[in-house]
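Just one chain is shown here, as structure tokens, and it is the form predicted alone.
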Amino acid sequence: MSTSKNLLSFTPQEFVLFLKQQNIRRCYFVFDLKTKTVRVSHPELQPLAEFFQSDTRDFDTHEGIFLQVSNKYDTLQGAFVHRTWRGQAAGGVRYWSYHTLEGYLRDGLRLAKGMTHKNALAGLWWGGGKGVMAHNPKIEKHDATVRAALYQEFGEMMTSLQGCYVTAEDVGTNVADMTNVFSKTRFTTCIPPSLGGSGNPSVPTARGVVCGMKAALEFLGEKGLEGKTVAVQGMGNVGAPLIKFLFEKKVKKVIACDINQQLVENLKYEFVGKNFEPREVPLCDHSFFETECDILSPCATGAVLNPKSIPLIKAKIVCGAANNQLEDPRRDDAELFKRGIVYVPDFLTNRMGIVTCANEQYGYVNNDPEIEQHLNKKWTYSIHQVTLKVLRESKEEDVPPSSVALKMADKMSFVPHPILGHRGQKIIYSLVVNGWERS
């Protein structure tokens, strides 16, 4: 049997034809309360679930962990339920290429988690989840016949989990991706507008963060970006227009890179006559992090923030979009407060996306308030006021902002949700007595 050791090195590849010889298709990992122990689906399994068990950084009971490999193209499809005490979990669906299992599932552990605390203090009653999914590095992923076929096996087991887990649009997946999604299953939100859901949830997301910086701004003293330098770290979906919105309150200068050559061309057509300063960088590469700016903006992938990047930078602000920014959240929260660098904890600034999707079965008004008060100044649990909280907390208690966040967010999602209660654990223990597995 091969250990935990060997199963984690294995590439999500490896691991896809390590479990088709052992003619398993669905595998599931669920916490169990009772016993406080991960049950395992198939015993060829347990050293991974003595891999969740032992883990300290980035396993947190999570309630279930839930596998398959696609009928088609060999590829690993994932739903990491974190916590569902404030209802079903909710978060969007990655599809993403990873060297190892172990930078699989360590992803979706992190993903799940963070929406549990992203939901949380948006107020919203929603638990946390996440989908991952693995690029198979065989078959073309922008082929559109392939991707129809992956996602709509991914809305099937949806279907298949009962609701404990509500999908949703992420990074590598697009709204055409979606209505694929839908095709298959009702547990997903992010719906393209035609087919009656709010769409892609980029430009929310992006006024979130601006937000989050105006109110770092306001806790040191400063009126707002009118005249501040932001270097943005990738020019996607949300770094696109959060660009936009920066030149809209009359920043001094941006400065921005990302990977792809052919997004780094259109921006820069876009912004032309702007003080705009668009950079290609190679994957992996820190020089961007010691790039002279007053508010720094992680907008690509997670886990940027990190021993090798933090002692490089130069601002005295980051806030960004990207999920999961901080490689080490104790560690890596705590060097960043060292060093006097204000940080503004990704899951309380980049909440917009889950806030304008989640709620989509309650229909549409214009300027719709339940969504504008959380970008607003005056609401409780606004993002400016959230932010002002947790950096105020932070300074008199002397800790770390994201420590504050993360104490504040775990209190909160741990409140049943006020009809249902902790459904969606009822649903996992379900899903096991009823052989999920086997389906």
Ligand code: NAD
Second form
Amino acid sequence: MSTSKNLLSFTPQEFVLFLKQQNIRRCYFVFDLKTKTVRVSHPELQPLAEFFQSDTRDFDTHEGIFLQVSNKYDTLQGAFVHRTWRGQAAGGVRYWSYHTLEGYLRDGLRLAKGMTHKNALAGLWWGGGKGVMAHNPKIEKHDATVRAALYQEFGEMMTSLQGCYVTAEDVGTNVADMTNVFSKTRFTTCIPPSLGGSGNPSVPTARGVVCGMKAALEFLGEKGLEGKTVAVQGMGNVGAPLIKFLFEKKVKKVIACDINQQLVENLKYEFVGKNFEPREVPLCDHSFFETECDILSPCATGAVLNPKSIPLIKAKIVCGAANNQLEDPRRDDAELFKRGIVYVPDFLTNRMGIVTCANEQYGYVNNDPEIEQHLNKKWTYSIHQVTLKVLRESKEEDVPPSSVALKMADKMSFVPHPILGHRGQKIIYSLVVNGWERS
Ligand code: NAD
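Structure of the form predicted in complex with the named molecule, given the form predicted alone:
Let us now look at the entire complex, which starts with that chain.
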């Protein structure tokens, strides 16, 4: 392999090989608040530090990026810690395939930043972060032994990071994986109820998306979901219960798509007798966005709202669970706004997963008011109220809704934790001083 090849264009596995050749198992990129520069653990990785330093959009002064190569199965594992003023960086761990190292890093950065905004806007005392594992195509990722080893090593990484980041479940990760993470660290949520956790957060997440849809309809002067047609992209953990809730709200029709043929077949039987139209679609197909419907709900992956898909949209509302739906937040938010499409920012409406996880350590009560308040219409910080506030402010100020919500969330994300202050930053500096990269 040519070492002159730009590191960012390496595949994750080429990068793993590169790290191994340099005898690097762990490395970090830490933003120094005093010098406003990115400190890197190894000089060989300086080009990546420069990439972060020059990227104002996705990097946005992340407090720390920590990478490791798993001892078993040569998998690139990372923790992206964006901002910890409100508390420990919290967000799930994604297990996904990436073509390039840049794609991997950008996904981690965008997802972590999204968590900062989501947690702040929900009023949680958490910062924002994300874990990302890049699938090594040479391994069998469905093998339970392989998964156990990978997630246990990720758990060990959490422990080594001393709590600046608390992980959770995300796309590609399941509850069994979280049990493996939990076997090696206390810095995780979303563990199974049998171990004292709140379990899979997808059902509350789907309930939150329904709240966002209802608020958007109210903003448009419409009564509610009854009689509406909703198009749902992705019928996974969130999409499937969302479809169920939509039928409970008496929608006229649900059109849904997925790339997973088995899932499409299963859901067809689950909703038999309902006005349900499931479609199997290829991975890079944009045609679903031109579906005739009132509400389009992206519940699959990120970056789906972009210059290719936005011109196709026929819905008057876009509201879904997928994280980071806007490929380029500034450009795509403005484009939706220009087209008069009401966009409910993802980090506002998909908060319930993290809300449920965030409360795990406080124990459980029936119909927990700390959780239910996010879903009611009255509480100032409920999804309904915040959505209405954002959409009204957007209209009054003639500014796209995501920009309004981001401004609110950004301001809130710098409020220091009322008891512990900006402790996450201190933890990160301790890791640097202690030589985390050699641990
Ligand atoms: P999931 O993996 O269970 O479901 C996603 C589904 O989308 C899968 O069935 C997949 O086959 C499908 N898919 C992928 N690409 C597609 C495409 N191009 N077209 C159609 N279908 C496609 O994930 P999930 O837990 O349901 O989460 C969905 C989204 O919501 C993700 O972006 C996730 O980050 C976000 N989210 C989830 C939660 C949660 O509680 N699970 C919370 C907040 C945000």
